[in-house]
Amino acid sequence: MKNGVVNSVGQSNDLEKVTTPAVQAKLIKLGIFRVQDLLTFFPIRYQDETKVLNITEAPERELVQIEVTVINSKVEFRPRRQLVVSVQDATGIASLRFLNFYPSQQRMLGAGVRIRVVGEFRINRQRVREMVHPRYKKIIANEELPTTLTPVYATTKGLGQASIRKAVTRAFAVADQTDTLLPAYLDDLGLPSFSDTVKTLHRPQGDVDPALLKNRSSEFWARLSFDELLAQQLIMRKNYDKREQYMAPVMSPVNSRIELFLSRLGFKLTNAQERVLSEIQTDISKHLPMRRLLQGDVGSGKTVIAALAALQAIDAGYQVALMVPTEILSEQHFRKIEGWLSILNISVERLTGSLTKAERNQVNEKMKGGFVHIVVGTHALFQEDVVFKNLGLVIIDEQHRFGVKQRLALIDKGADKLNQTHQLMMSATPIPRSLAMSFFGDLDVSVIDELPLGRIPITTKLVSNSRREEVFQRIEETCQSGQQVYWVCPLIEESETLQLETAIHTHDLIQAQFPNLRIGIVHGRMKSQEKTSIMDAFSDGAIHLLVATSVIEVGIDVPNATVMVIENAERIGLSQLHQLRGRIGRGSGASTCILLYSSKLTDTARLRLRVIYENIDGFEVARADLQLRGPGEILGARQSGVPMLRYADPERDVLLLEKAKLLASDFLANHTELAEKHIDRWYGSREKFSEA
């Protein structure tokens, strides 16, 4: 590859300068495009061979380093070919076994060859200190052990470490180290400079503290955090910046039509739901574009929110668009929403995969004409047949289910080179305050913090596996009562047909447990007809017990539903439960959760029980979840455009997080190139995949 090349994510490849082609393909699978990003690859851990331990004193499995001279080598077969290597040193005697060797390695290692030899002692069975498949080198004379810890970096199939620490090191003499940071903002910060941060963390002396290292405590680790954090705000400020180069629909609300919605609307608002209505009014009737983060727990009433928002967009002469990520929801926010505003003669119609090319052909020519107001789908309102006359408000709910390029492909639909529509994220996956500013630091941010007035917190139990008839006598005495229950089947990522054939099994059971109750299904596999039909008789209350898969996690609304039974809740995340959780207590009657769960629970599950058990607010599971699988799942942040933090942790370097919100602004201010230069060290041309 030649230099300049221009690689898969457009960058210019000048890894020539330090390696050869083969080394290169490995390097880029490793998302290393450039010379500059080797600088910033750093170790995940490091090996000490700056001192050498007798054969005696060194502790056992652990990683050691001996030097030794060979007594003899020789092939046993016990049962497979093996090459075992006597050693001794002034203290003791040794064994060196070698599963996998060339004749190579078994004539290097004669008779009186002195070696050093890094590996993990065990006692064999002959009770002699041996080490399996230790790395080797012959002993050069008058060699010195080195004075800085060995990296240890993280690889890729046919990559060696050799060839990693060969690149780094010529890397060093090729990249630009120069910092990026003014010296008052060092000093200021309390950090390093860039030149010594990468020295150290590539190659730290021996003498340093390993702790620091091991933790990532030390001020080179706060320095790359803050660098990484600084990178990630300065992208994010951009793009919030951006928007002043474009136009968007002024949407001023007529208020008479809002008036009469809300006065027919059955209840009052929440004091949460009213202010960030009038954030979210604020903002459409402003020329530059909407860029809203929607946050809101289970049941908060965000929907009711997007419908007013739709209906000033639709007064001012608009067509909005609502993108759901499964059919069942965008059956349920069809029928709601049609519900509230068909009386106020809007049209409302539903765009899905399920439907056949006629009707598809229906709608979107009614939509290109505009006589359609405001159109409710899935990933079905983003393909290319798709026109709007004047589209002006997008609004995505679950909008983490989503890829950048669905959401771009949705918003260009009403957007040129100098206008673009108005965007309302909606999301009931609370995101911690940490996670928003780093991940959503590019939106406004709204927050529904209040359930809507009389609604009873749900009850959640935590029952074994071994006493489910006290939970079928639950069920019986629901339904006798008159309400409702769900029974949602346990989640088998790694086989779709098995999580239908426990469903279908489940299904059968409980149907001969109850003989008198009418029991329903509804799963991913049916046709949409079939589970909107489904939906619609447990919704009528003409099915007492609906047996589900995750399906029903979001959108359904069904108030008479007071009982969720979940089976092996241990396998599903703390998200998910939650959401699950949330189809209940949607009425005005108390509402039970069961979490049915086996008698063998690792730590993992047992800790996510026990904050399942204790919370019923969203910001503290989602906290919780934060901390048990990071970032990435909770946001859907691979699919989110902006980029991923690899040594930063918003939550632990929160301090830093602030510090470099604050920064950005100043330094795109006032120090313009220096800000391009340090979103290119650490992002490259990576940075346009954060504009969605």
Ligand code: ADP
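We call the rigid core whatever largest set of C-alpha positions still superposes within 1.5 Å between the two forms. Residue numbers count along the first chain shown, from 1. These numbers come from a predicted model, not from an experiment. What changes on going to the form predicted in complex with adenosine-5'-diphosphate:
After superposition on the rigid core, the Cα atom of Phe101 is displaced by 2 Å or more between these two forms. The rigid-core alignment places the CA of Gln295 less than 2 Å apart between these two forms. With the core held fixed between these two forms, Lys26 has its Cα displaced by at least 2 Å.
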Given for the second form:
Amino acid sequence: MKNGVVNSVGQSNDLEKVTTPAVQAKLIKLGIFRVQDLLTFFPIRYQDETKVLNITEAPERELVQIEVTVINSKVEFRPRRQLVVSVQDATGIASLRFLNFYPSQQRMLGAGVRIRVVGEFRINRQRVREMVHPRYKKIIANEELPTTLTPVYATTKGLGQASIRKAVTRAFAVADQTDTLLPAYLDDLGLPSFSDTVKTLHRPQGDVDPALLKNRSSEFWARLSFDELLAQQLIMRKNYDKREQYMAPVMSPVNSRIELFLSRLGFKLTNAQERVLSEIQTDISKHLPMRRLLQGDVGSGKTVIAALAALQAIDAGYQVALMVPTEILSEQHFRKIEGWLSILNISVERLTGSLTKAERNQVNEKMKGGFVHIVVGTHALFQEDVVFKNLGLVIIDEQHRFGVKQRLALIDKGADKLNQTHQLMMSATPIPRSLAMSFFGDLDVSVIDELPLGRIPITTKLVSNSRREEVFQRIEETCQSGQQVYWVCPLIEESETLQLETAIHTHDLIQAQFPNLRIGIVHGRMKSQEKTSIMDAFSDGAIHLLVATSVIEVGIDVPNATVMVIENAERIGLSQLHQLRGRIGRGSGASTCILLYSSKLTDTARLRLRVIYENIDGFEVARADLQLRGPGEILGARQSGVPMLRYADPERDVLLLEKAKLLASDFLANHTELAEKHIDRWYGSREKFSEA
Ligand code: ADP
Ligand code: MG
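Now show me the form predicted in complex with adenosine-5'-diphosphate; what you just gave was the form predicted on its own.
Up next: the whole complex, starting with the chain shown before.
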């Protein structure tokens, strides 16, 4: 091969067929590795160069095209050296200004030259209509205006539109444009063919309605969305089906201590809990490795489901690992699980980074020997020295806090290559169904969509910082009545020091104000033993008010805490606010969440606070968050084990997404080659992403 360029996914580069090495290097920066990729690299917008407007009639601050004669052009210093060209048409005069220019440009723009110019008008200081750095070209006699819109592509430094357009045009001659969707499907879906779609969107001809090009929900853009969603579903479906290469331990629910467990629990499972439990139980009693995501709003009761799944695994003779993202949470889960299971003669251990080397070795030995039935831990669990005797079930709480690789590292602790552990992932970040389908398509999803009975909905109050005194009043009353309070000073502007200062300051202030109350503080810089003992004291009711940094964000469960005050609420993300708020309203008492905000609110901040104020349902909050921030932010880059979408929007295209999901299995089963071709067309250069 001439250039010998091999792209990052190991495919040889065929771009040399359509362009020069210099342009190739730029295209690669845009994620274009193959000729095929040029075809699926669609314009971000179109320019209308079909019309010529008059200088005086053309609207300001909009891209317009004019045809003018140069009056004069001169280099000015104001103060930077620049080329200023005065031009006119039948209706008036205007000025064109170039900050970077070549001498040849100045020569070309001599008096009397006729040019066609595309740019945006502003009124300059001299009250003259002016375009800064417009595109222009000399008018060739009798040259007709284009009859169609001109595509504009996303680009990178040093790569002009003309080069991309040329490469795309040449790609048409070389690249495969045959359809991967059977005509019958297209008819069903009412979508245009692939070749029509690429032709229309890249090179709109003659009579195409501009709305079809601009409107992202038009049939051509719909075809792209559908193709992309289908490719994504196919990839995830393949991942999912890969499970069939493995055997998982069969954990049948016979002779289980589950009945005994339930009879001692002190509450009855909700219908939703019963349902998800039976889905999980069915999964793990099969040979196929379970890969299930358990979603449920904060407080919906996921922990007890985890314990019940663990019990079934343990009864079948396997070990269980429960991994959580923070020390505090691991401590709390450990206690809860131990409380539930140790009376059933089950050995529960914890493994976290704060254990001494000796303690760690001890736990490790017990795990290796099979003397531990369930281990609760943090990131320490997937470290190399950790060995299980027969790990059969991995449960990951708050799974969105872990990266794909970390999850896999833990799962790899199970037995051998032919065997795979069952996996249960839990998340309290409820995401809309469309997103779940799109991002977790390779998982089965269970949803607890009901809160335990008797919960009184949390009241949310927005209080300006200037009214803090009233809040103090309120918390005193709460504490006097025997209930407890969280006072949260969350991380702002990524400054942990600032957060700590605020927390300590707040602690001292409240303590000074209410000498009779017992005030505690917990933050990320404390030793984990200190954290634990404070949390214990709070759980036991020995502390009335706990000032906390965002370390308490996930999972903490103290039902007697009924008031939460959150400082700087306007600067915190919606999902985080919802998580924090979920720490209260967990018992039978009425709870109040007080959001303190600074008096100067930006519009976005006001909007966000309104969302959290009006919605108590995590799914609604997540939907709003999605609209405000986009899916990448919500799921985080670490989640991106999933092929990213460029054109489709799971929310907007939810109907297409559902159809793509339906089609994917049939497609893989009955049209394997087409399916592979489809994946290759859309993700051939990017599939490596999904194997992370
Ligand atoms: P999350 O889903 O946020 O992890 P938890 O598992 O921490 O929620 O449960 C919240 C609280 O509700 C805990 O105190 C738990 O024991 C309790 N709980 C769970 N299920 C029920 C139920 N069916 N009825 C009453 N209380 C329940
Ligand atoms: Mg939880």
